Each structure stands twice: as C-alpha cells, then as structure tokens.
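One chain follows as structure tokens, the form predicted alone.
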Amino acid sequence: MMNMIILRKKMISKIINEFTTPFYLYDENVIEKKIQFLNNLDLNFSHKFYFAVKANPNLAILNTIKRHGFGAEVVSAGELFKALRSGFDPSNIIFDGPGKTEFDLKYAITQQIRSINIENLDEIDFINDYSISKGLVTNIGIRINPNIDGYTMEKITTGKTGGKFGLSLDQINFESFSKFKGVNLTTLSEHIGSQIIDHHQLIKSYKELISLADNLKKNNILIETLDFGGGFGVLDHSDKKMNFSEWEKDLNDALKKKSYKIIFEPGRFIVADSCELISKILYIKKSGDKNIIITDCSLSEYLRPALYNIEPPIEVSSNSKKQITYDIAGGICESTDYLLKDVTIPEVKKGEYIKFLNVGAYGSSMSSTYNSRPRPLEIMMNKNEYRVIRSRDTLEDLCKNEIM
C-alpha cells in the first residue's frame, strides 16, 4: 500500500512537471473503485446503474463507465451524441430534464433509447406525433414530483414541489395514455436531489413510486421500471456517508416479491473525488487585513465555490510550518471569484500549486470560456500510466465559431 502511495506521488509530480496549470487530474482506479462499490451491492431485484452524464461528459470517462456495465442518464441532445460516441448502446441510455426543445426530442426519439421521461405533459404530444411520423413507438416514462425533502442544500434539492422538476400526481390522466399510439408509458421515474446521506429520505421517495405502480397495475396499467434517481453524497469535509448497507437492507424490504426493474443514476458519486484541479499560485497580495492568493484557475474552471457558496478541501505544496490564513481568488474579473475564504493553510509562496480536491464532477462539466480563458487540459491516471484526455483550447479555438 505505502509503496502504491510513493508511486502516485512520484506520477503526479511527473505530471505537474509536464504541463502547463491549471488542469485536470483524474485517476481512474477511483472510478472503477467506486464502480465495483455499486456493482458488488447485493441487491435482490433486476436493477441497473445509469451514470448522470451531465457530473462528468468527458468521452474517456464515459467510455471507462461504460466499459463496466453501466447505462448513462442524459438531459441534453449533446449528452445524448456524447453518450452514443463513448460507446453507449441506445438501448442503455435514458433522457431527462425539464427543458427538452424539439431538437432533443426528436434526435432521442430517432436513436430509440431505452425511456424518455417526461415532466412536461405537452411533451406527450409531440412525442406521439412525431414517433408516428417516423413509424415508430417510444418508451417513455413520467418524473414524479414526490414533495420529499432530500434534506440537502437548498439549492440542490429537487423533489419538492413548487420547483421546476417532476410532475405532481394530480396533473397526470394515467388512463389517458392508452389513446396514444406513438408512445409506450414503461417507466415511473423520481429525484430528490444531490449530495444526499439521509438514506431514510431516499427510501421514502422510493416507496412513493412502488406505491403508485402498484396502484396503478390494480387498474391495469402496468409499469415496467422504476427510475429511482441518484443523490448518493460525497461531502467534501466530512466524515458522513450515506449508510448504504441500511439502505440496501431497507430497499430489498420494499421491493420484496416485487417485479419492477429498478434504475439509479449515480453521477457524481461516481466521479467526483477521482479528480483534482492543479493549480499554480500567480501572486500574493496584502489588500487591509487580508492576504490574498492569486492561482492561475478561477471560476471558469471551477464554479462550484461560487455557485453553491461550497468550500473544496485543498493540498498546498508548501512544506513551511508557519500558518497564514488566505482568501484564495482566481484571475477572473468578477468580485465572486474566490474559491476559498479565509482558510489557514502553510505559509505559502508565488510559483507553488495549489490542488483542489473532489473537482471530478462538475469542475470541467460546468466549466467556460468567460473572459476568453481556454478551458484546461484533462489529463487520467491509472496505476501505471497517464494520457491526455482533453487538449487544453487554443486562442484559435476561442474564435472558431465566430463570424465576423
């Protein structure tokens, strides 16, 4: 084990030598990890991971995820294309979100993916008149809105009503359905929200939905699959988890002598701490009682901080046993752009890195080019090797699309 430690070490360092910061780093033994962790669950129902392609749509990635027997749970038509170039069978993927425009629609419905799952119930009829315009019939399923708290930030929790996501019962004719010729209803789908450890929260939305199948087949309306979402957390400064063997134990319970197969959509408990985002610190500044490091990444790289109000764990490379506290900033020009404040950490010094931890979801996926800043290199590690996996833009690729 220590040996594996020194080696990492002696990689990453190679690593740091050979490119240019920011970028980012991932390891793929922790995905495949946290893979194995799912797929080694005993569960004793039919079931299936979908990967939420929006945490991390990074083709090798999806092609790691995928190579384990994993589906993907796409919310775009450019998830949807990425998806089926990583490797993805149709037949294993899935579409979700509130917001389809006709485009994503239509592209989803000529590759004939497993569900569509509607939370709109104006999208029924454009995917029944345009399945029967192509002579074909679509799976699709409902998003539920269960009104369950996941017990999670505000600002992502999903399952509650008044928001966007999901449709409550009493907007849904479930008998309506059998006029529709272009559609088959197969799937119940639901989500609560992200970054969940209350386990009792997730079996409670479960519930929900094997309640309203089950009521639903007494009326003769059979429901194939139940999606069951994701929200698995991975906290960034704490040592709760979610309990997952009482969460395993709970959920056999509810589907016991049940035939449903289920769906869970893990996305960024999959990737999330496979990946750090390596940073260089560009100067230090004193401005009134406050010392200020300046990195070369920022919000374009990492939107999170100022998004969510989160505070990542870091690793400074600074050996000195004196410790300042900092406001750690990027080079953006917006005064949000910080990505730690006040954090007492090793006195440190201009040209040393700064690793921000935990970045594998959601660091590159919500990433941009504001203030023209090309988005970074992407880089994956094993056990042995290192490959590029994203080449850092150019100044040309900031203009590429541009007409003048």
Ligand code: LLP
Given for the second form:
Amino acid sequence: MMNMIILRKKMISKIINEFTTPFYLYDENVIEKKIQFLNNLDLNFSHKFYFAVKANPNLAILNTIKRHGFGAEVVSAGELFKALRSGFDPSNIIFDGPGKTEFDLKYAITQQIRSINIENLDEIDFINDYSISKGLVTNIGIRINPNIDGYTMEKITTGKTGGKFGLSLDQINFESFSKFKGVNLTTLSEHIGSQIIDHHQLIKSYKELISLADNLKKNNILIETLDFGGGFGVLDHSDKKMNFSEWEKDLNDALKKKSYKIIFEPGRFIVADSCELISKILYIKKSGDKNIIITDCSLSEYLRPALYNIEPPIEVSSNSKKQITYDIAGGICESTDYLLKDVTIPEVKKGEYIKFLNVGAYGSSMSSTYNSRPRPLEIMMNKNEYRVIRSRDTLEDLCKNEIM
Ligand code: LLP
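Okay, that is the form predicted alone; can I get the form predicted together with the ligand now?
Below, the chain from earlier opens the complete complex, with every other chain and molecule after it.
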C-alpha cells in the first residue's frame, strides 16, 4: 500500500515536471473505484447507471465509464455526439434537459436512443410528428418536478416548484398519450439537484415517482422505467458524506415487490475525486493586510469557486514550517476571479505548485477561454502509465471559425 502511494507521488511529480501548467490530471483508477463502488451496492431490483456527461465530457473519460457497463445521460446534441463517439450504444443513452432544440430532438430521434425525457408539453408534438415522418416510434419519459428540496446549494437545487425543471403533475394528462402514434411513454424521471448529502430527500423523491407509477397502473397506463436522476454528493466543500448504506436499505424497501426498471444518473460522484488541477504560482503580492497569490489557473479553468462560492481543497508543494493566510486568485481581469480566500497554508514561493483537488466534475466541463486563454491540457494516469487525453488549445484554436 505504502509503495503504491510513493509510486503514485513519484508519477505525479514526473508529470508535473514534464508538462506546462495549468493542466488537469486525472487518475483513471479513482474513476474505476467509484464505478465499482456503485456496481457493488446491494440493490435488489433491476437497475442501470447512466453517467451524466455534463460532469465531464472528455472522450477518454467517457470511454472508461462506458467500458465498465454504464450508459450515458446527455443534455445536448454535442453531448450525444460525444457519447456516441466514445462508444456508447444509442440504446444506452438517455436525453434530458429543459431546453432541447429541434436539432437536439431530431438527432436524438434518428439515433433511436433509449429515452428522451421531456420537460415541456410541446416537446411531445414535435417528437411525435418527426418520428412519424421518419417511420419511427420514439421512447419518451416525462420529467416530474416533485417539489422536493434537495437541501443542497440554492444554485444547484432543481426539484422545487417555481423552477424551470420538469413538469408538475397537474399539468400532465397521462390518458392523452395513447393518441400519439410516434411516441411510446416508457419512463417517469426526476432529478432534485446536485451534491446532495441528505439521502432522505432523494428517497422521498423516488417514492413520489413510485407511487405515481403505481397509480397510473391502476388506470392501465404502464410505466416500465423510473429514472431517479443523479445528485449523489461527494466529500468536497462539505465535510459530510452521503450515507449509501441507509440509502440502499431505504430504496430496497421502497421497491420491494415492484418490477420497475430503475435508472440513476450520477455525474459528480463518478469523476469529482479523480482530478487535480495543477497550477503554478506566478506572483505573490501584498495589498493592505492581504497576502495574495496569483496562480496560472483562474476562473476560466475552474469556475465553481467564483460561481458558487465553494472552497476547493488544495495541496501546496511547500513544506515551510511558517503558516501564512493567503487569498488565491487567478489572472483574469475580474474581481470575482478568486479560487480561495483567507486560506492558511505553509508559506509558498513564486514558481511553486498549487493543486486544486476534486476538480474532475464540472471542472474542465465548465471551463472557458475567457480572456482568450487556451483551454488547458488534460492528462490521464493509471498506475504506472499516463497519456494526454486532450491537448492544450493553440493560439490558432482561439481564432477558429472567426473571419476577419
Ligand atoms: N441528471 C440530470 C437531469 C441533471 O440535471 C444532472 C446535473 C445530473 C443528472 C447529474 O448530477 P450529479 O450526479 O452530477 O450531481 N455545475 C454544478 C452542478 C450542476 C448539475 C446539473 N445537473 C456544480 O458544479 O456544482
């Protein structure tokens, strides 16, 4: 075990010396362990996990996840394209999202994916008409808004009335579905938010869906699949973990004697802990009583601290005994471009490294080229091997599609 840790450390130092910062460094093994954890849960009902591609759409990462038997949950034509490119079979892809364009829908319909989960009633007419025009029948689901709080950050809660997600029950006339010959209603879905620690809220939302499907059955409307969404929280900016053993027990109880096929759509849980964003200290300056570190990583490479005020865990390479309180900022010309404020760490020097940990979910996927910064390199290691899985944007890439 000790040897493994030392080897891993050595490998990371080698990679840090070989490549120019900033870059995302993934450990495939961590992703595999998270997948194994979910696959080893003791769930007594038919189920399948669909990775939420939005958490990390890198082709190599998608391919790793696909090879371990997961499906993919996508929310745009772009994600669908990447899921297909990375090897997912269309029958293992589901399409969610509150704002699907006609282009998204046409693409999803012609690929004959497992299910398109609608969140607007108008989607049905379009899916129906287009499917009939192509001689197809498309499987659809309806995303229900259960009005249940995920007790997570306000900005990533999605299951409450008044929000833009899903449809509330009083808006849906289930009897009317049989008139659509181009669609087949197979699924009820929901997703009440992300980074959820309180499993009771998840279970409560699952139970809503189960009882809705049970009631529909009484009226001869048969639902085959219940899609419970994602949202499993990780140790991130909170010090609490989701209690999977209670979640598993409560869920087995709720589904006793039921024969629904169950879908989960975890994103963050699979990839969050697998990645460190490696950055270098460009400058250290004083401003009033503040000590400010300026790194070569900014909100363009990691938006979550600026957007959600989260405090990412970090590691520094310094082993100075002297502790100093710093603000850590990026080089973007925006006063919100801080990665951490008032963090006390060993004294650091220009040229040393800062690693931002747990950046695998919604890190690279929410990065941008703001301030015309090339998007960074992405590297994946696994035990004693590593490879580039996305090359750094070139300056030419920044001009791509522009005409002078
Ligand atoms: N299914 C649906 C319908 C979703 O909208 C999402 C995430 C997921 C599954 C996956 O959720 P997860 O297991 O990753 O929690 N950018 C935010 C997170 C936004 C999540 C959006 N929807 C962040 O960085 O915290």
